[in-house]
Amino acid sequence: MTTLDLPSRVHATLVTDRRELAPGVVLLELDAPELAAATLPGQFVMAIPPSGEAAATALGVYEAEMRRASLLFFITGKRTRELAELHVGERLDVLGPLGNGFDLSGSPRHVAIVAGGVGIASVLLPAQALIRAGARVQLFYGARTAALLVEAQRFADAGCEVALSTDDGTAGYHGYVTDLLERSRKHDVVLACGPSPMLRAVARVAAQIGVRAQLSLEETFACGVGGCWGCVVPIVRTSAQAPSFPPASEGGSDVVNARICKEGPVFWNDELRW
């Protein structure tokens, strides 16, 4: 996986644009040149609500170029609601970039990216990087309903082939987005971000079609920096992401606990033991 080689720190950013992409889905654009320069595909930040009344919340970095970084998120509670109410010109402090993102080495020629719901927020940067490197990228994007399929055109404009699905059949394929992946069977590697049931299905399909998959796990982070151990997931001890501490059991288990916020959020499907 991509290793963070720049120190993370709190960036004092300014909101330069705010758009409601769908009911309860917000895109904040930030003037954040140092954050934009340091962010690698698949990394996230901890956004600190200005009032201090709510804890920081983890958000994937959607875009990062020049002076601009953007955050795309669904309003799910007090923390994200306060962020969504920010106006242009207001300050937002963010800690980051954090975590290890997608491994884009190996020069894959055909890449499938699977996004479910808010998972779309973490896959534009890897899609752009892969396309710049000459890869053919197909996005499989699923949501509950057509109104929540936000930014699909943004991916098409970036050069992705886009296949859509909805749970209620109001746009694209009527059914699970992983059904579309299973029918394609022509990719060198799969990248995915979305809810756990979708990621487990991606892992199953990838194993069936004989390719590896990188899964960006969604989790609620208390600290985001690996200090509280509140977001662990079991992985094989031989993984390059296996932390250097004693095995989970005194019996010499080959499975250890990794922190999703620190060693992840992206893991190889065949290294997870969840």
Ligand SMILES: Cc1cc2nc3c(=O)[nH]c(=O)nc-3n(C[C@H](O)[C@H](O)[C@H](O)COP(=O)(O)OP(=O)(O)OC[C@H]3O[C@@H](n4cnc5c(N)ncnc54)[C@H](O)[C@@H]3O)c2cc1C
Contents of the next structure:
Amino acid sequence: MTTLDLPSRVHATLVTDRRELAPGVVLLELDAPELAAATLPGQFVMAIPPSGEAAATALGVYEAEMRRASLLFFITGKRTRELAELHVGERLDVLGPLGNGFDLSGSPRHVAIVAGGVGIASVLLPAQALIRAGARVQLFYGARTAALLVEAQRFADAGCEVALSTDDGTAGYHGYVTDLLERSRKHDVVLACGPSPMLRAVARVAAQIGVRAQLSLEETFACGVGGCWGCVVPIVRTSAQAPSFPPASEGGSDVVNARICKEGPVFWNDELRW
Amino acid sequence: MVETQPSLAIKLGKLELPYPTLMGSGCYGSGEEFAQFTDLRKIGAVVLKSVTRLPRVGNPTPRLVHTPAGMLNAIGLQNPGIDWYLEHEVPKYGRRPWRVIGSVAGFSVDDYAYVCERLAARDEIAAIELNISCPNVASEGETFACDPNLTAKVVRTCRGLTDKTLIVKLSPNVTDITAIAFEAEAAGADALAVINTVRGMAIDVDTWHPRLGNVTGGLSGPAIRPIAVLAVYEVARVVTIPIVGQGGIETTRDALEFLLAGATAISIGTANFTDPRVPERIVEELREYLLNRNLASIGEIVGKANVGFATAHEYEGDQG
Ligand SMILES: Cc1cc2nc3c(=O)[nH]c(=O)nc-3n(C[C@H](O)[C@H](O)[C@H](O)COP(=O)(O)OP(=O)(O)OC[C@H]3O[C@@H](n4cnc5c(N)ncnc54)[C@H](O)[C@@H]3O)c2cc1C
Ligand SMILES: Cc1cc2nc3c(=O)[nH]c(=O)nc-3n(C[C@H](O)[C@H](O)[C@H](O)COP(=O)(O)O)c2cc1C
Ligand code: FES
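Let's see the other form, the form predicted together with the ligand, since the form predicted on its own is already up.
What follows is the entire complex, opening with the chain shown before.
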């Protein structure tokens, strides 16, 4: 297997490990040296379905070290089911790394990371990078039920303080993960990835407790590379986007549509106008 | 022993392209977005996203839904408007190794004329496509592709404004696509793009909400391929100008179907979302196909489906 003859961001990877972490939750480990070396925390790939019969799927890069990159995903439909059926030794082509990751500059000392469900897949790399840089990282991790709280130990091993919550009370705090964040009140910055309602709650809580938050957004992707304008979110126009972005509303306001796949997926809560 | 390579070159009006593969409007940005995944020198041309006279916000999200063998989209012609486009985007195109074709959308003949004339005046733009068939803008835009008289009026007006190749993109959402095709040719179109997306809808049975922010959208991908092949076949029977076949082309065999049905060129949209290397692969495999069959050029297979074609201009509209 070689990636040398391919353009720089196409990787022909080999599946080196495949584990079912919980029913319907799969971890695929890939031999992907170039991808592993290039990925920044919070970036994603487009995984090309081996059958070629469905569109590519956006997946966060969960781990990236040495030759290894891994993808952690929930089986939610046809495309993720096809990826879940890959065996060790089979080939998976991915495009990436794509998008902009979390902004880890500013040497934050106390960081809260909020992960909801499969959002956990995009926050291991930033957690590791922050801990390496000397930050204290608290992970608030929520899921519907205990069985879906996968990989919590992995974060503890990496040096995070982990607080869990479940919607049904089967593990950790019984309620929303954002309740845990609300009670903490001692962070320099919040990073979050999870379903939209959770991200909106994180944005609200962060504003209340006076902390800035970076949110990794999700929307249905087609191209994943900025070519189709299918994945937009309204944001306040920044100098980098002016004036290349179409307005997000009529009347020439300073709110523009940004592409989640290209300008995101991570945005600061105070630039979003969603 | 050096064999002469079969030629993949084609002509659409005055526009000469080294390969018969176009990238569908709205699916490929300006090409740049895909440069890191494939060799863009192997692409015939990129059809740019449709541009309108004034900036357009586009539709609310979700704008995309994955459906069986395809997807629904309702982008809603989000674009920065022709002024901004000419000033900031178009200057970049001249410096690139691939050709770009401008795409014009509008809500009145005047709109089309205004945008077409300004776009066509630019050297960076190799040809103009008139998108008279966008299904996602509250049906206003679509009325053009649904009405032979309006089609004729838009095409004739734009024809008077430019010598560049004029491609007219037709909608499948009509009772008789041949009537529109016939009028478009008569009004001066150099080529026809067949087809745009097919109107569709999906509903979330848990929340009871439509799955697109715009409620309805346009279906693309392999799900619409047989509809598109038929449209190309039917249109090929009534026009003599070249057809750019499109709708669900993912493989070389799919491309060949369109060529055999009567398309001179093919366009790839949704398949780029599965794998951006598809266009490059199709070009290589088309060459192999011709080589294996001892054919000198791609033109030799156009319209060769074994069905028998009417002679051009035989069509005389509805017989009643
Ligand atoms: C930047 C980014 C990073 C991502 N990272 C990850 C990741 O690391 N791990 C991960 O698991 N996912 C991730 N995702 C999400 C993943 O891309 C999607 O879940 C993917 O679309 C699943 O594809 P699918 O075909 O298997 O499911 P789909 O069929 O697309 O289903 C996806 C979801 O849509 C809903 N749905 C599907 N069909 C219907 C229907 N008929 N009616 C109503 N609702 C329906 C379901 O709720 C389902 O959960 C990421 C997404 C983005 C944008
Ligand atoms: C996301 C998306 C956006 C599109 N935007 C445009 C557009 O702006 N103008 C246009 O003429 N066609 C547009 N189309 C239609 C395509 O150019 C193409 O005609 C159609 O999708 C069928 O081909 P395909 O099945 O290969 O995608 C769009 C299609 C998609 C999927
Ligand atoms: S998915 Fe195409 S622009 Fe984001």
